[in-house]
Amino acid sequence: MDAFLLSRLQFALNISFHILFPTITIALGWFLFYFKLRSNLSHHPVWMRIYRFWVRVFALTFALGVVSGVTMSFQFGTNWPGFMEKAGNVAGPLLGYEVLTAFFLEATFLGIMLFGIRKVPNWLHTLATFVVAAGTTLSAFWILSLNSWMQTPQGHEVIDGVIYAKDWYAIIFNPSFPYRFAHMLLASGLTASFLIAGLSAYRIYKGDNKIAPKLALKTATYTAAVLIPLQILAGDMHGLNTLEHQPQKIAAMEGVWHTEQGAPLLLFAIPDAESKTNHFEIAIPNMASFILTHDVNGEIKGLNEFEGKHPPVAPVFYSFRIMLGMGMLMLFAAWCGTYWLLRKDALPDWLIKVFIGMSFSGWIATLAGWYVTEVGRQPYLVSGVLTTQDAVTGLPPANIALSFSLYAALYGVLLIAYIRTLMLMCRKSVGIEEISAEERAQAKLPLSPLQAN
C-alpha cells in the first residue's frame, strides 16, 4: 500500500476511535444537568445517586475523547501537510475557536463538576454541570462547522492554490452546517440514551433492584423514543440538502449509476463499479425519487454524470444502509420500551436483553453515518477545491504503516479497557446498598410510587 492509502486508513482509524467518545459526552453532559436539576428540585437522594454514577462514566469518556483528539490533530502536520498549507487559513482559526471557547470552558469547570460536589455551594456545582454540558455542545459546533465547510465550502477565495477566508459568517454557517449540526446532536442524544438504558438494564439484569437504575432506564428510554422521530426528520432534511449540494454523494448512497426518473429505493444490492451496475437488487419502485424529491417521478442524477469526481460506491452504499438499519432497531427498542414502561412500569426479560445488546448501538449508527459523510466527499478533501491526493504527505509508506499499526494496537486495548471498565462499574454498583430508611426519614422524604413498587 502506498502513502496515500495508508494515510487515509490511519486518519479513518483515528477519527473512528475519537468520535466514539464525544458522541457520548455531548449529550451525556445534558443528561447530568437534568439529573442535577431533578436532585435540586425534588431533594430526592435517588437523583444524586444517578448523577454520581453517570458523572464517573462522563469523566472516563471525556478523558479518552481528549487524548484521542490530541493524537488525531497531529496528523494534520504529519500525514496531511497539504491540508494545512492550503486550507489552514480557514481550518486553523476554526480549530482555535473550538479550543478557546469550548475546551478551556469544559476543562475549567470539569474539575468543579467532578470533585467539588461537597466543596462548593450547590448552585455553583449545578452551574459547573451546565457549563460543561454547554461546552461540549459548543465544541461540536466549531468542529461541525469546519467539517461542514469542507463538505459545502463557501465564503472563501483561492489565490495561487491557497484558500483565504473572505466571509467568516458564510464559512461558519455554510449550506450543510445547520443540518449536519442538528443531525449530530440528535445522534449524540440517541447514543447517550441507549448507553444509559443499556447499562441500567445490565445492572437490573445482574440483580440490582435499587431505584436508581430503574429510573435512569426510564429517563433514557423516554428520551430515545422522542429523539428517534426527530432524527428521522432531520435526516430527511439533511438528505435533501445533500441532494442539492452533493448530488454525487446521494447517487452513491442510493446506488444510482445512470440518471433516471422514478428511481427505486434499493433495500439491498451489490454495487459493481466495473460494470457500473448493481447485482441482486431488492428495490421499492419510485421510492428513492419520492423520498429525495417528494415526487415519484423525480429525477436523480446518476454517477455517470460525475465521472472521476464521485466517491467509491460500495462503502457509501453499505454504510448508509447500516445507519438506517440501526436507526430502525433503535426506533423499535425505544417505542417498545416506552410501551412496557408506561403500561407495566417494567420491561420483560427479552426487552431487558435487547437494551443490553444495544448499549453501544449509537456507536454503530454514528460511525456508519460518518463514513457516508467522509467517504462520500471523495475524491475531495475540500469539495471542489482541494483533492485528497494533493494534500497527502510525502513520508515513506513504511513509516506510516508503523504508526498505523501502533495506533490500531493501542486503540484496540483502550476500547476493550473502556467497555470492560463500564461493565465493572455496573457490577460493582449492584452491591451498593440502597438509601436506608433512616436516611429517608432524616431527609423527610415520602416514599414515591417507584419506591413503593
Contents of the next structure:
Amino acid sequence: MDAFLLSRLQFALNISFHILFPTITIALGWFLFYFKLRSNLSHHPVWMRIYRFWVRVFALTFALGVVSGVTMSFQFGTNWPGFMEKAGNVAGPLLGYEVLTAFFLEATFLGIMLFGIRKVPNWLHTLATFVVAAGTTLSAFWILSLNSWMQTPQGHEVIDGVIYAKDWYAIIFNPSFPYRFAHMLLASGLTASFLIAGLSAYRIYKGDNKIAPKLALKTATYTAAVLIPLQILAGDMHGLNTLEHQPQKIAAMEGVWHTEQGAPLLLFAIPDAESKTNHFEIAIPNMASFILTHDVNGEIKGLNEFEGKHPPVAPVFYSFRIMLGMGMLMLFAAWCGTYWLLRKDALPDWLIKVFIGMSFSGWIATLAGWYVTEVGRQPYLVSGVLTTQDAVTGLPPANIALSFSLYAALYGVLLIAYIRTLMLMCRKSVGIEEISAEERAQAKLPLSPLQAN
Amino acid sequence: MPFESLSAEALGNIYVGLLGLAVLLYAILDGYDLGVGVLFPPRNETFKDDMVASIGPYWDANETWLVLAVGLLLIAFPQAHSAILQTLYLPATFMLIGLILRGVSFDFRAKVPQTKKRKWDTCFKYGSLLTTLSQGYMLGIWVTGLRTDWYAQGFALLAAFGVTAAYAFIGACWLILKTEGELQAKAFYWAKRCLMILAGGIIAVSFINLTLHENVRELWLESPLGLVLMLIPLACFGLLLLCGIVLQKLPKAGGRGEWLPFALALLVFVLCFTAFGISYYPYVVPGKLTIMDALSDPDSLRFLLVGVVVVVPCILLYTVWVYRIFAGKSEKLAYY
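Rather than the form predicted on its own that you just supplied, could I have the structure of the form predicted together with its partner chain?
Next comes the full complex, and the chain you just saw is listed first.
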C-alpha cells in the first residue's frame, strides 16, 4: 500500500474514532445544564442524582474526545502537509479560533464542573455547566465552518496554487455551513438522547426501580421525539443545498449514473462502477426527482457529467442508506416510546430492549452521514481547488503502516473499554440505595446514650 | 483588515512569541501533571488516589496548551510544522499514544472495578513516561536542526531523560504543594532525587548544545552578549542550589513555604526556556528555517490576531482564577 492510501485510512480511522465522543458531549453538555437547572428550580434531589450519573459519563467521554482530538491536530502536518501549505491561510485561523475560543473554555470550566461543587457557590457551578456546554457547541461551530468551507469554498483567491483568504465573513458563513451545522447539532442531540434513553432503559431492565433512570428515560425520549422530525427536515434542506453546490455528490448518493428526468428513489441497489449501472434495484419511480427538485419529472444530473471528478459511488450510496435507515428507526423508537410513556408511564418489555439496542445508534447514523459528505467530496480535499492526492505526505509507507496499526489496536481496546465501562456504571448504580441529604445527616449523628449501651 | 500597520516581520515575531508562551506554559503546566504520572508508585493505593486528586481539575486544560502550541506552529509556520512533524513522525506518534493512554486511564481508573484499576494505573504511569520521553527526544532532534545521525540520536536520548527528570522534578514540587503527610514526605524524597538528575542533565545538554551549531557557539562564547547570557545558567544553578536547601529545610518548617519548591522549579523552567529561545532566535527549525522563511500569509495572521488579543488574556485570567478556586491542599478523590 502507498502513503496515500495509508494516510487516508489513518485519517479516516482517527476522525471516525474522534467524532464518536464530541457527538455525545456537545448535546450531553446541554442535557447536564438542563438537569442542573431542574435541580436548582425544584430542589428535588433526583435531578442532582441524574446529573451526577451523567456528569461522570460526560467526563469519560470528554477525555476520550480530547485525547483523540490532540492526535488530529498533529496529523494535518504529518500526513497532509500539502493541505496546510496550500489551504493553511484559510484553515489555520479557523482552527486557531476553535482552540482559543472553545478548547480552553471547555477544559478549564470542566474542572469546576467535575471537582468544584463543594468549592464554589451553586450558581457558579451552574454557570460552569453552561460554559462547558456552550464551549463544546462553539467548538463545533468553528470546525464545521472549516469543513463546510472545504465542501463549498468561497471568499478566497488562488495565487500560484496557494489559497489566500479574501473575505472572512464569506468563508465562515459559506453556503453549506448553516445546513451542516444544524444537521450536526441535531445529530448530536439525537446521539445523546438515545444514549441517555438506552442506558436508562438498561438500568430499568436490570431491575433499577428508582425514579432517576425513569425520569432520565422520559427526558431523553421526549427530546428525541421532537428532534427527529427536525433532523429529517434539516437533512432534506442540507440535501437540496448539496444538489445546488455539489451535484456530483447527490448523483453518487442517489446512484444516478446518467442524467435523467424523473429519477427514481432507490431504496436498495448494488452500484457497479465497471458497467456504470445498478444491479438489483428496488425503486420508487420519480421519487428522487420529486424530493430533490419538487417536480416528479425534474432533472437530476448524472455522474456522466462529472467524468473523473466524482466520488466513488458505492461507499457514498450505501452510507447514505444506512444513515436514512437509522433515522427511520430512531423516528419509530422515539415516537413509540413517547406514546407509551405518555399513555402508560412505562415502556413495554420489547421497547425497553429496543432502546437498549439503540443506545449507540446515534454513532452509526453520525458516522454514516459523515462518510457520505466526506467521501462524497472526493477526489477533492477542498472542492474544485485542491485534490486529496496533492496534499499527501512523502513519508515512508512503513512508518504510516506502523502508526496506523498502533492507533487501530489502541482505539479498538478503548472503544470496548468505553462501552463496557458505561454498562458497568449502569449495573453498579442499580444496587445503590438513594438516600436524601437529611437521611444521610441523620445517619452521621451519634447514637443516643441509651442505644449506645 | 485590523493590524494593517503591522509588518510581516512584526507578525512573525509576535507569533513566535506566542508559540514560545504556549510551549513554555505547556512545559510547566502539563509538565507537572505528566511528572506526577511518571512518579506514580506501582503499589501504594492511597498515594495513587491522592496523586490523581492533586491534578484532577487541571490536566485537561493543561494539555490544551499543547494543542495551542501545535496549532500556532501549524497556522503561523506551516512549513516548519510539516518539516518537524514529518521528521519526527514516529516519536510524535509514540507521544500521542502515550497521551491517549494516560488521559483516558485517568478517567477509567475511577470507574472500573478494583481488579481492573491496577491495569489503568499502569497505563497511566507508562503512558506518562512514554509521553515525556518522546517529548524530550523530539526536543533534542529539533535542537540539532532535525538531524538524524548517531550523534543527534545520542543527544536526543539524553534530552529525553533530561526532560523526563525535569517533569518529574516539577511534579514532585507540585505534590509538596498539594499534599500532606506520608505522601508529601515521599514527594520531598522524589524532588531531591530528580533535582540531582536534572542538574546533571542541564549541564550535559548545555555543553553538547554548544557543539551543534556554529552560530550558537559564537553567540555564547565569543559575542559581547555572551557574558550577560552566562548569567542565565548561573542563575539557573543558583536557583537549583537554593531549591536543594529549601527541600532540606522545609519538612521542619511546619507547613510554611510549601509553595517555594514549585515556584523555584517554575523559574528554572523559565530560565532554561529563555536560554533556548535566545540561542535559536530567529530560527523555527534551528539552522534550517527562519521565522520569515516559514511564515504564512500575513493577512490571515492579522485576522487571527484579533482573536488572540481578545481571548488569550481571558484564558490566562480564568486559568489563574481556577487555580485560586482549587488552591490549598487537594481534596480526597471524588467526582461530581
